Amino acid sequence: MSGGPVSLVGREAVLDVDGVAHGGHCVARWDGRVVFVRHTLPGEQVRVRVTEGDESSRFLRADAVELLSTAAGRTQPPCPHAGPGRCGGCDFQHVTPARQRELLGAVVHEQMQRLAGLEVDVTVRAVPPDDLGWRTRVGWTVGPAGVGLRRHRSHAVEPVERCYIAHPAVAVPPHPPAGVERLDAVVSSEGDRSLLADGRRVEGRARLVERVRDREFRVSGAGFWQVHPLAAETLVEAVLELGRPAPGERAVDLYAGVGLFSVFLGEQVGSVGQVVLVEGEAAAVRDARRNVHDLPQVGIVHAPVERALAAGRAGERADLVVLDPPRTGARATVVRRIAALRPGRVVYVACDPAALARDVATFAGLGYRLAELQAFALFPMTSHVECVALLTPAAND
């Protein structure tokens, strides 16, 4: 009696590397399989360590377990927790900031071209800090050894003493209080500080202030907020430099969390112009109403995004439209109701280079093509990459 395939996790072998994969992965072959391989670089010979995948798998994951020879761009991991087995939080500790770049900007290439067939020349652009101490938002997991962090693709805790690419003032909490799973640290720009314990506050204000340019924005300890501390500014810099919002215009910001965007937007439109903040989520709407509360203009829509599309709740045009969707994307029936809309620019602000491809794809087929599109290396030594992209009615060529 067969007892299935046989698992392949352990096995050893010598391989060539090739490019870079979307999700910190770089490619090798193995007896005709793709393997996605950690802690490699394109062009070197590593010996990989399968890490999932037996004899029935179409691809198989792989640590790099010794180097046979390195490429360009290889540097020595500033964090003892990185590597084989390790802490899974970061992909490109082993490679200069200058060189993660070239690989994110590969990634969103690849994604294009197979994704939406179209072919892109992406430069990902440094932003300070571009290595260590960035990250202003942490999630501390609690397990038996202590406080740590997840390991590659498990639920295993990788004690830590301290986090490399964590914001000094979210240092890993010395005494968790008992029975708590999860704890997140979280400093914003004015120096506010938060601790939840499994959601519940337990130090610090249960409301922080973050600055970008001359507004101050309320954010809830646990809402939404970027985590690289000049990630507002920079986004914001693109959205209104891509967007050109102008007085008089009709403006629609999705997903749009505390009002980042709308606050702008509202104030490029003018008392004239006006801005529809759609937004589902309760607390964030909240914080949305206070952060925009001297800008009339600018109307809150409180429901999921596809639902206040399909109940006409955004309007039945918009010169202009924002969207800022989660990891997913904004799919099809979103992105149909937004062509609906009938608007000649939309700016569309994504962390997966995957689901953007995909519903530009989707605005290919509506009559709008990709005019630009900017990349933002936001989570350094991770394999995450932020793009803003313009899409503008093909007619318009």
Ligand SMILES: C[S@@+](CC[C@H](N)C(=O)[O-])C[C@H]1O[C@@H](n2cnc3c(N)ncnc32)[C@H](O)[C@@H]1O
Second form
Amino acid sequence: MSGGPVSLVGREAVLDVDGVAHGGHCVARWDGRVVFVRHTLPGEQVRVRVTEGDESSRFLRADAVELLSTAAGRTQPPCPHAGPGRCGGCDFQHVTPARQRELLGAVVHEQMQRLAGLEVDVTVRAVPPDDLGWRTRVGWTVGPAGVGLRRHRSHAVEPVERCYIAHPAVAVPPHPPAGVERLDAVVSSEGDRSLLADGRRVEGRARLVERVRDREFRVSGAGFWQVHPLAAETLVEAVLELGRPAPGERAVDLYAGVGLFSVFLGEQVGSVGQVVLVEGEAAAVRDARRNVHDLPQVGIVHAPVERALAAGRAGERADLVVLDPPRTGARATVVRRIAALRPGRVVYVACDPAALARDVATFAGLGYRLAELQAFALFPMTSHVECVALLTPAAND
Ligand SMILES: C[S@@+](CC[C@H](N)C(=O)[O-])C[C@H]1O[C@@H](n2cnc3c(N)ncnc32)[C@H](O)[C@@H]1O
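What does the same protein look like in the form predicted in complex with this ligand, given that the last one was the form predicted on its own?
Full assembly next; the chain just shown is listed first.
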């Protein structure tokens, strides 16, 4: 006889839904146990069906499968593939864009409170388009029934004839090459297109041109570039507004990708200033070299950020440090090394508010306080939100 805990998957209950939580779901309680419920809104009463968890689980996951009362902000999902058990790409198709931004603001607020002990008022700003047709990079999965997108927390593929949040130029590839599992479709701000099959280019350009303000950036098809058409511009504006780079200053741009921020930092600090760009991926560094070629004040370090800082390759001091790490955040060792450069301003661009909050807490222990936090809805219909934080030495207060 197997004595393991009894699975609760498939069980149903009627629950009252509380607040939103990080990850695209809301919180409800069932006999005192937390249940993370998707496809619902705070204040609704719904019938839930458990999708993950057993009698010993600390929390359960569930889908709202029937609405018994609805809350303001609910709308008909534009995409027919959204809903329980369907495509996992979007979390908030059933929510109006304005209410989505309120939910994202509540999530950032909660992460800052819980992980950094800070009370921060967060207003998430809209960036057009704020609903559909924005995603300029889509990773399609090829399943037994055709090309589609993965279901939530599953390897199973939801075949789709169209992704509603995708930019019209990255339509579902109609004829995937035989044996291919993943297709990446990309369109740039200049209309350049590329299609990669399992990481290899099969159509379009190897390098795309993106335009931000008056500058052109070369980006390899598979390399990192923000996915919302106005994201790069929006983030550059936020970084320059919060970072205030001035002529003659020394700036460090960590996790710099193809040099998006370095180019504009370089322009601001001028030929008597200096920017150190640090990036770990070889293809991005190749693109960055081209993108900063007319700015000799920008020096490039091709190395993991941890190693570059430990070896002193970003220098001894900085007036300004900009960092834009992956979802895991910078983590304590890197944060300590940044603080050791004694910058007057740290601008932290973050795609995960939880990682940001943890790193803000580390900065606080090193004498840096959160001076300002901006947040942008750069991934409409999803639970993702981009934050730009300014940290300054507490001694400056
Ligand atoms: C979120 S992207 C930001 C890129 C750039 N700031 C932009 O906005 O286009 C993060 C970048 O960090 C790089 N990266 C990730 N981990 C790294 C590490 N440990 N050291 C150096 N670079 C890293 C990735 O290759 C990627 O280019």
